[in-house]
Structure formats: C-alpha cells, structure tokens
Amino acid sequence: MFNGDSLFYSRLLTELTLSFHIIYATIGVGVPLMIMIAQWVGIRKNDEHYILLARRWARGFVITVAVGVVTGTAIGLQLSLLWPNFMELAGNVIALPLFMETFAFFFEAIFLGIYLYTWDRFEDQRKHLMLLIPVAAGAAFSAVFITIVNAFMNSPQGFDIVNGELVNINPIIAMFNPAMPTKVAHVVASAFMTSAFVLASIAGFRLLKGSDHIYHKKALFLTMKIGLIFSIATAVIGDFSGKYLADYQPEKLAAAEWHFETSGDAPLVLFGKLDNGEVKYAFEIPKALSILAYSKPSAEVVGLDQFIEEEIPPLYIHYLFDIMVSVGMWMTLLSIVFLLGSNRNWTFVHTKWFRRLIVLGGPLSILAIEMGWWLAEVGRQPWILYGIMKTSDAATSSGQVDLMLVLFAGLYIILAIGSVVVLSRMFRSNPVERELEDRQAEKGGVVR
C-alpha cells in the first residue's frame, strides 16, 4: 500500500474508527439501562428469572465495555494524529466536554466494578439495584458529553474569532449550542432501542435455536417493550431533528431529500435513483417535507438551488436517511405486533418465520444506528467545523496515515472477533439452566 492523498485516508480511517466504535459504544450507552430494568423487575415480582437477566447482562457487558474503550482511545488519538488543524483551532472549546466524558465514563466503570463484585452480598436486593444507578447515569452522560462535541461541530457558537483564531472561549455557551438538545436526546434513546432490540435478537435466537424456556420468553418480551418505547421516542427526537436541521443546516436537510428547488407543498422522498439530475422510481409522501420541517404543509422548504455546489453535501446521504428510517418504522411496527401477538395469544408470534424477523431486527437495529452517524457526518461536509474550517483544511500532511489506517484496521479485526469468541464461550459454558440450577441449590428453592 503506497502513500497517497492524506486527507482521503485520513477520512477513511476516522470513518472505520468510528464505525467500529459506535457499535461497542451504543450498546455500552444501552444495556446498563436494561440491566437496572430487568433487575428491578426481579426484586418487584420475586422472580429469578429477571434477576438472572441482569446477572447475565451485566456479565456480557463488561466485554463491551473494554472493547469499548480501546477503540475510544483509538478515536482520541486519531482526532489529534489525523485532524491537527482542527484540534489547534478548536481544542480549547471542546476540551470540557471530552473531560467530562472521560469523568462521566470513570463514574460508571467504579460503581460497575463495585455492582459485580457484590452480587449476592446484600440481604436486600433493593440496596444492590442502587449501584445500577450510577452505572446507568454515568453511561448516559458519557454520551451525552462526546455527543456535545460532535453538536459543537455542526453549530459552533461560544467563541470570537480573530486572525483566523477561536478566542474569548466561553465552553458553557459553546456545549449548550443549537444542535445540542436534539441531537443527544437522539443519540442516547436510539442507544436504549438499538441495545433493547439486539438484547431481543439475541433471546429470540435462543428461541429458534430450540430452547423453549421461559427465561428466554421473558427476556425477549421485556426488550421488544423497552425496544417499542424507545423507538417511538426515537422517532418523535427525530421530527424535531429534521425542524432543527431546516432552521441551521437546510443543505443537509435538502441533500438527504433530494429537494433541488425551493418550493412549498414540498414532499418527503424515499429511495428511487438519480439520472441526470432527475429524480425517478422514488416513493413520495405529499407535503411531508414541508410537515418535517415546519409542521406545517405548504411550508416553504429551501432546496439546494440555494448553495454554491462546492457547499453541498455528497447526495447519497439520502439513502442513508431512507435506510435509517426504514429499519426505525420496521422495528417499531414489528414490535407492536410481537406486543399484541403475546397479549393476545397469536400464535403466529411464536413461529419459527416471526422469530426469524426478531433476530435480524438486531443487525438491522445497529444498521440504523450506522447510517445515522454516516448521515450526521458526511451531511456536514465539505465543513469538520461547519461554516468555518473544512475538512481539507483540517487534515494532517502526513504521508504514513496509508499505514496507519492498515494497523488500526488489523487491530479492529482482532478485537471484534476477540469479543464475539469470548462473548461465545462465556455464555455457552455457563448456560441458563444450569446456572438456575445452581442458584436454587445455593438457595434451597425451586426455579423453572
């Protein structure tokens, strides 16, 4: 591999990095919620089952976590190996919120450590559950503050520039930013969907593997709820995330739709193709477009005649868009009627075909998640700081970022089948029913 253009393999590796993370980092932002739920359902109902969930859970993430932080550290290095220009020009706005997400990630990792270590060591579970708080808050938080910065970049306020510099930092105005509110609220629940919706697929899998126990049917019932709840809330963030993107970002916004004029009455369009600057075999929703951004149907919506072509964003965001919110809309209806089905005794629920569509809404779940962050970046080119440094201007000269970009991905490649191994034989050494088996001889009980 010789050395070539800096910047395209300086994009590219931050691209990989940020894939391989945000899969790892979603699930360590969800599941501690999961755990907390499923344990404070076993102390509600007394019911072992639940509590083992939590057991289980918490087992299986602390594996996440690690991996999890390796690559978080790999994202930290590579913002100041790759993207020097950006980090001397914006390093001292976004430096109290990458310290607080490194504070908030230390809080949860302590009382996470504290959690396992204790299990069984309280007479009163309730005392136990306690520690979950502040391992679920400290995950959330982490969030919230890397998700800042990201917020920061596409709605940089907080500052003045002069000769080309950031001075007069005022970081509180700077992270309190635009794009701050809808963003996070975003991240964070499709973090709670996306864990809830793979926790599912993983019971479901269970399921269609043979294993009819009912400590696999409780735990897949628990996350397509939790799932449901989540993507309805995912989805209501998301309008208010397309109003903010028409008052801040409106090329983002008409890139992703393929809105080339301005107009009223505007539609919402999905899928279909490009040839020669015409839109065809797309499906449209009349004035949706228009309801998306302004809530109101004969809206005006800016279109891309509005920007100089050098500031428009790659126009294949738009199927990233359509992508995302087709896999939202198809695990939200999938597990209304998984929902239903159960409460109703339909049997077609428990088939071997529902079932199927339970476990790929997993891989589907951490799709959606991907085509977001793709969305959310390459919607903000050509700018890394959006109407102030691009993204050419921001990349490292180096010519050995080729070289780079092979070792990090050798070590992605090692950590995500180091994990899927060790995640394998954890749970496939220890499964459900002898481990209820020995908790009821440890007990003295009977669980089934």
Second form
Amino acid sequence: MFNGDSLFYSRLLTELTLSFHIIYATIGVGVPLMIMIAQWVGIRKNDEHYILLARRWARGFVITVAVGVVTGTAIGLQLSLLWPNFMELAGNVIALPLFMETFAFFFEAIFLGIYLYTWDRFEDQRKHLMLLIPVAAGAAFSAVFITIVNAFMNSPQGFDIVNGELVNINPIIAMFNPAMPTKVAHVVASAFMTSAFVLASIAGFRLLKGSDHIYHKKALFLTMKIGLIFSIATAVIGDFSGKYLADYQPEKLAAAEWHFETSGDAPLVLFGKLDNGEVKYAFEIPKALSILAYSKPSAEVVGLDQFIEEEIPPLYIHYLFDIMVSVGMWMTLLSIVFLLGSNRNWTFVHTKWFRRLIVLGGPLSILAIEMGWWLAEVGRQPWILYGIMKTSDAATSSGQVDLMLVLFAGLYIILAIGSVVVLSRMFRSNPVERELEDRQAEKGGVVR
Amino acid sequence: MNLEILGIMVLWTFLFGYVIVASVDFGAGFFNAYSLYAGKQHILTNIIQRYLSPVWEVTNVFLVFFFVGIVGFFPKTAFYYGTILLIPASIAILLLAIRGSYYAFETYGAKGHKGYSFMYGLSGLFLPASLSIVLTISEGGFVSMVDEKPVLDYWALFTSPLTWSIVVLSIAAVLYISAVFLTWYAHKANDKDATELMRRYALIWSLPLIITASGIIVELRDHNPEHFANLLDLWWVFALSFLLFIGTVWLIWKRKHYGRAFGLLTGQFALAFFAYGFSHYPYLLYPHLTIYDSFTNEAMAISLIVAFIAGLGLLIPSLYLLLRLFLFNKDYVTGKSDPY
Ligand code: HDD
Ligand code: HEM
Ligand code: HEM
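Which structure goes with the form predicted together with its partner chain, now that we have seen the form predicted alone?
Next comes the full complex, this chain leading.
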C-alpha cells in the first residue's frame, strides 16, 4: 500500500521548488528595503544618482517578483498536492500564519503595482517613497509568516494529541514556538544581507567591465555598507540559532558538528572528512562548540550517542553548515576591508581582483541561503513535524509525481533562463550613462 | 450563522472575486493573441496592456487566498483534493506560470515575441478549463475510496458530458466577462475602434454563455439528482440572474452605459455563483466531504476570522486606492500619464 516512489519524488519536487523559490523570495524580501534606502538617500541629499539607482533596481525587481510569485504559487499548491496528510494535520494548528501571509502578499502586490506606475505622478518624491513602505513591509511579513510555519515544523506546540485526536488547539501558542524568534530573525537578516550583496555584485560587475561612472561607485559603497550591517546581524543571530538547536533539536546540531559523544569542552569541527566514523583532515577550534551552544567553554553538549539511529539526520549537513558559516564570516570580512579601504584610500580595494571578489559575493550569499535551508530542512529529517509526524507518512498516495517533477524542472529552467536573459538585456540596452543623459535633457538643466 | 457557513462564505466570496478579475485577465490575453493573429493588434494591445500590467499580481493573490484559506478552514480538503488534484492542479500551475512571467518578460525583454503572446493567449483558455475541472469533480461520481485513499477516475471524468459542458461554460464566461469589461474600459479611454471591436465580441459570446449555462442544469439532473433538486428550489435566483443578463446585452446592443452593463453582469454572475454555491451545500465533495466533517477546530476558526477582518481593514482601502489610480483615473486610462 505504501508508495515509496511517490515519497521519493515528492521530496525531490519539494526540494526543487523550494530551492528555486527561495532565490527569488530572498531577493523579494530584501530588495524593496534597498530601493527604499536608495530613494531616501537620494531625496535627502538631493542626488539624482540615488533616485536613478532606486528606479533601476525597481525595474529589475519586477522580473524577480514575477518569478517569485509564480514559484510561490506553485509551492503553495504543492504543499497540499504532495503532502496532503501533513497539510491536513498542520492546517488544524498552523493555518493562521499561512493565512496571514496571503494578506501580506495582497498588501505588497497592490502597492507594488501602484509604486511602479506612479514614478512621475507626484510632485513631492517623498509621497512616492511612502508607497514603498507597504511593499517592503508586505514582503518582510510574508517571510516572517512563512518562516513561522517552518519554525512550527521544527518545534511544534500549541496542541495535544489524545487518542490520535488533536485537542486543546491554540493557534497563537503554535505561532510563538521556541524556534520562531531565532528563525524569523535569521531568515530576515540573511535576506537583507543577500540582497545587499547581490546588488553590490552588479555594481562591482559594471566597474569591472570598465565603467568608471560615479553612479556605480555610489551604488557599491551604499550596498556594501548595508551588507556589512546585515552580515554582522546574520552572524550574531546565527549564533542564537545554534543555542536554540542545542536546547530543542540537539541531534541536528550534533549532526551538523559531527559531535558524536556527549562531552564538555566540545570543539567546533570545520570541514574534514568522515572515515569509518573517524573525523579526518578537519580543522578544530577547541571549546568553540560549547560556546556556540551554551556560551560557556566547559558546557556539556549532547552528542549523537544519545539518539537511536533512525532519528539521526544525514551527516552531510555538516558541510552545509560549514559553507554557510564560512560565507557569513567571509562576507563580513570582505565588506569591512572594502569600507575601511575606501575611507582610507587603500588603492587595492579598487583593483580588478578585489572587484572580482565583490562580484562573487552575491552568488556566495545566495549559496549560503540555500545551504542554510538545506541544513535546517535535511537536519529535521526523518521528521516532517518534529517528533510527531515522519516525512514518510506525509506524502501523497498518487502515482504521477515523477511526471510532475519533470514538468516542473522544465518550467524552472525556462524561468531561470528567461529571468536572467531579460534582466541582462534590460540593463545592457539601457546603460546608466545614457539614462542619466536622457533624464538631464528632459529636465533641461544640470542636476545637483 | 455558524462558523462553518461563515468560513465557506468568505472563501466563496473571494473565489467569486477571482472569477471576475481573472476572467478579465484571461480573456484579455486571448483577445490580444487573437488580434495579433487577425492583424488587428494596433486596436487592442494598448488598452489591454494598460489595464493589465499594474494588476496581474493582485489577480493572482485572489487565487492564493482561496487555496490557502480553504486548507485553513477545512483542513480535510487538503487530504481529499490534494490527493486527487495532483495532475490538474499542476497543469494549472504551469499555465499560471506562463501568464505570470509573460507580463514581466514581455514588458521588458522579448517585446512583441509572437510565440509567447500566443502561448499566453491560449493559456487564458486552458486555465479556466483546468480550474473548472475542480467544480466538476466536486459534483461526485468521479472519486472512489481505495484503501481509505481517494482515487480519481480520469476516464469517467473525461468521458462525461458534464465535464465538457462545464469546460465550455467556463471558457464562454471568461470571454464574455472580459469582452464586456474591455468594452467599458476602451470606451473610457475614448478609443472608438477598440470599443466597437470589444462590443462585437461581447455580443458574440453572450449566446454560447447562456446556452451552456442552461445545458449544465439539465445535465445535473442525471448526474447528481440531489444537487439538481436543490438548484430547482432556487429557480427564482437564476431567473433574476437571467434578467440581469438580458439587461447587460440590451445595454451593450444599444451602445449605452457600458459601465452599468458591467455592473449588471457582475450582479448576474454573483447571483448565479452564490445560488450554485448554496445548492451545493453542505457538500464540498459529493458524497465524501461536507463542510461540517471537514471543518477545523473552533479556536483556529475564530482566529482565522479575526485575522480576516483585520486583513480586510487593510485591504479594502488599498484596493480602493488601486482602482482609483488605474481604473477610474482619466489620465491614466487614456494614456496621458506615462507609466514608468
Ligand atoms: C546569507 C545567508 C546566511 C549566512 C551568512 C548565515 N546563515 Fe545561518 N541560515 C540561513 C542563512 C545564513 C538561512 C537560510 O536563513 C537559515 C535556513 C533556515 C533558517 O532558519 O535560516 C539558516 C539556518 C541556520 C541554522 C539552523 C537553524 C535551524 O535549523 O533551526 C543555524 C544554527 C545557523 N543558521 C547558524 C549560522 C551561523 C552561526 C552563521 C555565522 C555566520 C550563519 N548561520 C550564517
Ligand atoms: C524556502 C526555503 C526552504 C527550502 C530551500 C527548503 C528546502 C527543503 C529541503 C531541501 C527539504 C528536504 C529534506 C530531505 O528530504 O532530506 C525540505 C523538506 C521539507 N520542507 Fe522545506 N525548505 C524551505 C522552507 C520550508 C517551509 C517554509 C515549509 C513549510 C511551510 C517547508 C516544508 C517542507 C516539507 C513539507 C518538507 C518535507 C518534504 C521533504 O522531506 O522533502 N519548507 N525542505
Ligand atoms: C513552503 C514555503 C513557502 C510557501 C508555501 C510560499 C508561498 C508563496 C506564494 C503563494 C507566493 C506568491 C504570492 C503572490 O501571489 O503574490 C510567494 C511569494 C513570495 N514568497 Fe514564498 N513561500 C514559501 C517560502 C518562502 C520563504 C521561506 C520566503 C522568505 C524567506 C518567502 C518569501 C516570499 C516573498 C517575499 C514572495 C513575494 C514574491 C516576491 O516578492 O518575490 N517564501 N510565496
């Protein structure tokens, strides 16, 4: 009766859709804030460059939003199509934030429409900027609400199960579960960080390609500054996420750290390789795991020896964790050096190789997002609802999931290629230099 | 009124909203593609783009609202419909993806790419077809329980005349609603050619609409006698709806009050849609699932309703602003003020 194939393909399809959606969703959460900051700086300094920056980002944003909406609609339906048993159970307890998310979308969608089509309608630019607030708030709250649902999957509460029946349901307690504060904060901060570094990448790329326009330099400086702030925030909150795991999902932390035996003074294992249960070639920081888990070098950290084999998540999540943390550290360092260097006129921050590193920063941040989600989700396995429902009991019983997987893979390839082609064509056929000239000619005067 | 009925009313109302706004959107895409094919593109494209571009995402959210809301209020639907709809719903997602990306890609990138416009136009016909399948399935007779799991009988579904008449009705309705709306919109934009063309389409599509709508009632008599009997009890609502239909066609015919014609049309569809909904009561899926045995717990229901009311407080003013800026704004509609 049990259909192993549809479980396998349902997993694959969920992984595929979510991994794809999250790229566009992250940009969707972060970029409105960046546009807002740029437009605000532009108005305050009365600097046309920043206004144009906001304008061009907004135009590109339309493309990523479109793909975000399309893939988001897909995942929203797929949750019921692929995991009907889970959604039936979860619907009873955690439907509230899911429902509130649709209002956040609604709000965002309405004002995004208005914002995009009213650039020159207001005498006072500040009024136009106001329209962006609901867009940014709507996007951020979408992330908050959906992450609450995910937090619930990691630490379900707000109900009791008596004889297989759900009783004493309290949607509010379910929302404010122990995983929620760190998870929501980490997701939102990392989305802001990633968006800033993606935009920095673009500015860096233009400079690398030989443009020497001050416009790109302003863009780069602004985005690196924002990126630095949020990469620090991301790392700090990431540390709290580790402490949450130590308390509530110790096997996830232990698997991510290859921490096999419960012990105090636990070291942090970086990278390395597993050989018959032995960790080899790893880089160890003494006591760092105890500090990450409990802020105390001698604290005892639960190891994998405390768990039965079936409930231990796959050990490869160790690499996912390491890559994510490395990117976090690296981007913080890179942006500090860049900002210091720009202030103190260290010439090497303007060299080609340094700019290449900046260009790499955007893709790296997106990689960290993917790694982080895979860590969080794979690390929860075998559970779909931690301690309550196994992933294998949640999948659909219908047999055509493999076909759907092929169809959706095709769709995502088209969307990925389409969005990249359209974005690059959009900016190449209308370079900043020309747009700036056009706008000045239109105004019949010199700006600034 | 109990919570179950309140919940389904909220969802049904949003579904109605989706039917109207999405019909305008789907139909517009089709007319756009058709005019491209018939070489009349210059007449329509402008009007269509102007209306659709700022609002397509809003249209999509109506749908998202419905399917998220139904799982919230009636979690068992996730189990029943989630299991059986894998293929039809996945196809609908693909079609929606084509449409969603069209605006973004077309507006900036591959401007005037004909293949894409055609796909887009066709997706506007296939979407109502694939979405309306859900209504057909809900009439019962196509789903059986095997090992306590619902299984959909595709063969029975695709050989049933009921399926095909609902498909035809949905397409006719989309084209009719869209044509009436665009007649009004083109008229407001002072675009004589477009108004005339859309008016013709509206009149053409009114006939198939009313024929299929009546046909379905007849077919239900054999397919689902219980539902048919409930429909007959509400005959006067359908009669009223028919009168409104006559009113719309008459106004369009006389080239008068296009705005009012669209208002009558909305009334016509609202009456029919809600009468259909009431006659379906209490079933969500004949005979397996009713709104009572699938309903969520009371705590969740109340919190959803509170969230809904708070959400409406936020949405209604914003929607009003959107309509005022784009639908009722003379400068925007006639193209005097330039979008970015
Ligand atoms: C730019 C992206 C990014 C960066 C640089 C970091 N993270 Fe992260 N991390 C995420 C993006 C992310 C994420 C995508 O947002 C995740 C996935 C699920 C979640 O809750 O957040 C995540 C999850 C996640 C988890 C698992 C939470 C759970 O499963 O409940 C931990 C313990 C950390 N992170 C810790 C860190 C630490 C100590 C970092 C040090 C620099 C760090 N992260 C950098
Ligand atoms: C958007 C970022 C997310 C990404 C990239 C992501 C990725 C993943 C991955 C890789 C798995 C597979 C684990 C495995 O099978 O080994 C998984 C599991 C799952 N996730 Fe997430 N997830 C995300 C957020 C969420 C959220 C917010 C929800 C719920 C609202 C969710 C629902 C699920 C479900 C139902 C599964 C079980 C199916 C499975 O094992 O594949 N995910 N996710
Ligand atoms: C299982 C998980 C998820 C589901 C069911 C889901 C659902 C959706 C849906 C239905 C949409 C389209 C809404 C519309 O029509 O406007 C959407 C878009 C969006 N999603 Fe997701 N989502 C998930 C994961 C995430 C995560 C983890 C984030 C953020 C970290 C996120 C952020 C967004 C944003 C910001 C948008 C708006 C589109 C954009 O601005 O690019 N989503 N999502």
